[in-house]
Amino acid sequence: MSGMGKNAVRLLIGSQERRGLLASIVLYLTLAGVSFVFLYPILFIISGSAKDIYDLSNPLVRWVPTKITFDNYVKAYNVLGGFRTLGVSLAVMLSTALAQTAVSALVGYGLAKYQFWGKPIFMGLLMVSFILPPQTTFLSKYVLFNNFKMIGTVYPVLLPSLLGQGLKSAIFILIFYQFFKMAPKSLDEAAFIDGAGHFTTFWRINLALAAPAIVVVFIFSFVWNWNDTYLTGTYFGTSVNTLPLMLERFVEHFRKMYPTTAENQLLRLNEGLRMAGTLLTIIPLVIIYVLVERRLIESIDRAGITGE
């Protein structure tokens, strides 16, 4: 084979320092094709819920609709509840994210440092609870909480996080746990002969060296607590609405909000009312990824977990 031939081969096929044309190729339609299955019920949420009810009934208008409104985003902010709803849920998420960050470091922390008796059994039990959904417990949690009248309050979600049994808290304190296991010694023990106490030696040191760990579970146990509507909607009832709550019974408020009339008839079969209000929804966890998405990335790869 001639030298041609052999670059022409070169450069389809590719070398161990380069990747070649064609593994090039067969990439990134592999990624678009991806992006795609990713994008597609976004982009499909974001055209009609720009569209009135006339486009939306209209087969010949599939993406671009022929009038732009807002008007879908008003009545479902409206509906929504407006910065009164998202206030009472970032509160109650943020404060139930930050207790259950600071509880799974405490936890994950203990179990990684210290010997002590019964250490296997917990770590065992830990594991169960991580496997066991969340269902299962749930009735004797809900009548736990209800003979103590917390029910239609936030502590049945708040309380179970400062106490390392939130939702998804046995994987957060095995992120903390595998990451300080990979702590070097030498820092504690140079702390300690300093005359750093145990906490001391936690929240100056050894806190401080895990803050990708603390990143990552903070942004996850913020957004699935966000997402929970299970849970939530039935340990807050009506007393406390949150921007998912209120999205699931949007079709109630609606009603409630806008009665059956000649005129807003037609409004009931608007259903680009639905995914402005999904849009709405959603948009608090875009704004919040954007700002830490490549601090992000960067502890999610330091940490050494994929997430779900």
Partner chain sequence: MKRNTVSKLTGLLFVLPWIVGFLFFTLYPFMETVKYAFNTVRFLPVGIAMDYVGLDNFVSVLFKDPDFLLQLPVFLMQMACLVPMVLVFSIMLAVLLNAKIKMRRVFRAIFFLPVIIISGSVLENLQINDAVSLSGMRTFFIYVFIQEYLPGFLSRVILYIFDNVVILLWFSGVQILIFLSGLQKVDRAIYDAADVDGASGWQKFWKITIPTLKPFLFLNAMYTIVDIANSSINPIIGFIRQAMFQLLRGFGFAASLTWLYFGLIVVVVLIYYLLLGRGEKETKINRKRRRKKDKVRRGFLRPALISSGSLAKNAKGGTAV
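Following the display of the form predicted on its own, present the structure of the form predicted in complex with its partner chain.
One chain, no partners, no other molecules: that is all that follows.
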């Protein structure tokens, strides 16, 4: 009897080798609780966007709508501009991410593998440009692009990215720098002896091995550029419409598309519609994330961002 009791206690409290049942319960409850807080806004949007106007104003309906409506999604889809906007966003952001990744790889490689005049200065400036808020240079860049009549085109975002000065470019260059710094030198030497030039060594050997860094930088560049509405909002104006920008102007567009009159009071903009719009903007990113999640997180580990 006492032996059984001892076993039960051990099962509950655990021993040095095994976690007890109690500790496990606490651990998983904590993880579940934190996950809930993480997902709370998303659950909130999903639930809110499926509610019709009656459910939204009914204080008794909290999470589960009495009747699921797809009306909000249809309207939000129209207001956001549908697949046209999605196409524009994808085209602009994929090309920006591609440019940023390619140039960051080149610059990171040059800094990691070569010794040349002024390199410490460049490294220092790179670090400074990491802390420098984009707003400090934003004003005069606006004037600069305005002088070249580039406001309202994609160039104010694409050109700096092509020259390593895009959004958070410093981080991307540092990721590649760190990665190439760790890559074994012996491969380069072997390639050199076999008669490979500098560029071949970069392209065929180092870049081929740099898949983790490329994945991380490309995904982050894409996502961060996609989500930035501060700079793009001012540079693109109203002529290049990406999804997040359309979301920002959701209210305005909605009023234009569905004007309120005395008869259709129910057409008023409600929270359900806004949440449906928010959900539709997030969905493309979530799809991409689900597709690349495993590879992305493995790559972050292997790309050596943490310094080893």
